[in-house]
Amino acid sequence: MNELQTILADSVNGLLAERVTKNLIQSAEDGVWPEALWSELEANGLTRVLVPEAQGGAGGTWADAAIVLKAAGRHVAPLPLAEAVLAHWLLAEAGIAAPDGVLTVMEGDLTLSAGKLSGTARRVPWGRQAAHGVALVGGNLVLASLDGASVAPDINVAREPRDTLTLKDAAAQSAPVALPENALRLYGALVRACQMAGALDYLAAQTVAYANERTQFGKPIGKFQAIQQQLAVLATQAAATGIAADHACASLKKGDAAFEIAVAKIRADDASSIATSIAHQVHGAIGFTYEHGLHFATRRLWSWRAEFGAGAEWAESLGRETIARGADALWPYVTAR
């Protein structure tokens, strides 16, 4: 870790760590907005992280901010802070300054003209908390605000807002903007991939504290050969998500990443369909109680895995690129990634 990093895993985690228990969670998930823990994160810079310090950003790389995603993952925070990172990012890519309170990333049919903006975004999240969204329409990225916008409210798998917003005429800033036509799903897909790569550290964790903690016939059950082969593949599969999602945010040093980031999306949707499985069946009964805490992380896997494109999409993408390069082409393009 660089000094940005260890200053970033140090601020991160110690607010999330501290702050971010079960009944907030569950609160969240009942509708309270954690106001006073999104301040601090702000207040903090964490959703700032990849924004020059010129523009008053903490002048972080994708690797940084992988460190502040993850947390948010491991943490199971009931915040937009992925959204914020995101957003915030794009923003300083178009030299759009960023306003003052919750930010979001939206997709839908919508249109741009003289300033407004107006058209539909579903499933948008935390729509109905969010002050201003940013989207891409027609080469231009866009921050539009969100007073005064139609909300329908919806929830995902974790209870997580994510509402239909309905604008018209909202008051909207734009710039062009030299980024791909689906940025937005490609680089949602990977604050997911390492949200997601937080989520799958935190099942192994728990999953092998609990295995040593029960037990079972006079010892624990962790020490029973079979439960430890099915900790070992959990353990597996969340490592090698972790490396697929830092892997992607190194690669964008180099310029385009899109085949990495595909990859840490189908790595990390892949591992949460095992790692869920063996996390709940270890913990038996309990891990699907509403009081334990094991399925606030499992649900937002199961969530988080179907948002910004879902493994089997993004794998049809690179079959599709594969077959237009050809059988010869596939290993040389692979290994000089």
Contents of the next structure:
Amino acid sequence: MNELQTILADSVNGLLAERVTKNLIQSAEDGVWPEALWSELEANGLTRVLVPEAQGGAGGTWADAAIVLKAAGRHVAPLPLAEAVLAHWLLAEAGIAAPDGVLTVMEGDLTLSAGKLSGTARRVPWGRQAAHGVALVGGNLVLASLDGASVAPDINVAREPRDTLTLKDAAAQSAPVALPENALRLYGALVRACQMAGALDYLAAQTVAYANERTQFGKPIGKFQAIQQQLAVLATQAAATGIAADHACASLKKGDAAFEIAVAKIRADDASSIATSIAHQVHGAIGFTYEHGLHFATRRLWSWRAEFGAGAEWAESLGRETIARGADALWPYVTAR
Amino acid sequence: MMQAFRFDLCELPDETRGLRADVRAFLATELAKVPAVTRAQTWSGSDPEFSRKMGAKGWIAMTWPKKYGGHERSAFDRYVVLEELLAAGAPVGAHWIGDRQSGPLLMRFGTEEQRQKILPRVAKGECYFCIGMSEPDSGSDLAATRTRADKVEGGYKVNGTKLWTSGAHTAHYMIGLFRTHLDPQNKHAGLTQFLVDLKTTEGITIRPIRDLAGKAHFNEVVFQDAFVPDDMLVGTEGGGWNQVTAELAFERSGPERYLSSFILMVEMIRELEKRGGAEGAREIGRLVAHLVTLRQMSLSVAGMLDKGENPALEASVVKDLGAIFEQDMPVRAHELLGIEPTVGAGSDYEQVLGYLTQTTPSFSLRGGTREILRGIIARGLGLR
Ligand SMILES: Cc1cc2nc3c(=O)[nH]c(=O)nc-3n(C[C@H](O)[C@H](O)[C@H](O)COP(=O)(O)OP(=O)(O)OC[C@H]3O[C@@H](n4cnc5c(N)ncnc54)[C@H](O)[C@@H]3O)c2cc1C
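Given the form predicted on its own, corresponding form predicted in complex with the partner chain:
Every component of the complex follows; first up is the chain already shown.
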């Protein structure tokens, strides 16, 4: 991290550590929109970390965005910060001015005709809250007003809103973008991988801390070798995910990073399965209660590992490409990236 | 926040590209006729002729000072050469230990005379080392070392047994960890490292030990009143524990700790080129994701070494994750393809699977067991 990145990391982590209290997360899970926090994030420019300065953004790189996204995951911020970062970036790429208000991203069966967007988007993060949604239709980036959209509310396992939106001739702006057809899924996978890296760091830190506090048989459970070995595994899985996410973000400055993004999402998925299991095992029954906050991270990891393509989905496409390139191309390809 | 260990991204400088191409072209010719099952041995395979060629190319001792026969190149140049050798399955075993740890150890703790005498030959690919740490009663508990070096006129008299010593039968020197002083209260004290000339010292018996696959590459080395002169003491008397800890950081930090099964991955893909199917693609995709991530972690360790930092903890992380990856490979291959591994005959895939199925148990033993590495990581996390 360079000096500016250290400052960014300190400030975003500081802000979220202070604001994202257990009460805030719980009330968000009960359906209350954390308006004050959202306004603060917007005021701090965090949703526009990837927007060029000329367009009113922070002019950051994906490496900078990773810091914000990891923090969002680490502190389990219950609002669409990652989605907004992505949506703002997509809009900037397409040269469409970003509107005020909550922004999200949408995937679904959508058609654009005469400047109006119609169709159904499923599992839209905070669809109920968003004023606008960003979608990719054909080669066009579309910014649609969600004013008249009908909303069928739903949630994921982490009780984050994942709503079905039906749009009929929604007012929309669009512009062609030079992005792959699956860009929304791809970059969605990237932001989730970053969030997962943050959440895994939290799990490791929290679980180590708990093991040092909780006493059984007259000593902290962290003194038992069986627990130590498990915690070592948890920490190494978190570290692997962190660097995989960083690598994907760094690769974007060279252009296409579809390969590295797939790697990051697969790695994050694998790590999540191992790490959530260890974190719960070490926490015992208390970690299985709603009262204890561990599950805010573990439930998110269980959802996020499947969102924007599960590891299995990315692994299949990565594997097909690898096999198609041929056995002897594997090493040259990996080292040329 | 977790500060226990840090993996910063480290990008290989563009200047390494030409070097990579050179190494690759050289290996394409050198290894053209070497069967996959032989290449699968990578750094366990030994070929002095190949090592001398490497020396002539300047691909041993790459980062060492020129006055010791080195080439004063960057840690990244060295990393590129190492990973190319491993990925191609080059028989680098003869010079590997000297290049990786014994040479650097001498550079750090050895006398000027020891360096002058030995290092240039290591750099030429002519002088090989083995590691004399483990003993019958001292495996993970390295400080339980019993082999004694008792002070006598002009040197030390060594008695005891080193075990599992890889390559002792071909090596010119061993760096041995011996007990020069016994303090029952403090077993880490009183250990000393020595250079032992295996070719000329009397009183040393080297017996090969066949591994479960029938190959003999590690040994029992018995010392009976073997005389080691004073000028062969490495570093300080009684400072062996600290020195050996530094040496283990070199031993654990390289890309060989995740690439030992790479040849099988290549052969798996070759099989799947014929078969197709979603299941195989998913498996390969997962393995690629782990490979690429481990490579980034390994590069990060190389970057720390280049900056003169001490990546001992990070190296343990990579070695632990790397061994899981290497050991997972034959299991995945078996579950996916269900082809019986073979020995001595059969397709490349079958033979490589036969070799690695039998070899992978050692990957989480040699160089420090999985449990010991995780103990080190747990200490880094503040649990011990
Ligand atoms: C192929 C191969 C090559 C080798 N080459 C060399 C060489 O060149 N030079 C050399 O010096 N050595 C060499 N070794 C030896 C290697 O370093 C040892 O095998 C290793 O340190 C473990 O020691 P051990 O085999 O005596 O097992 P032990 O230490 O007896 O361990 C047996 C099991 O008990 C576990 N265990 C031990 N202590 C603890 C603990 N405190 N907590 C939890 N679990 C524990 C271990 O993790 C392991 O699972 C080689 C080994 C192999 C397999």
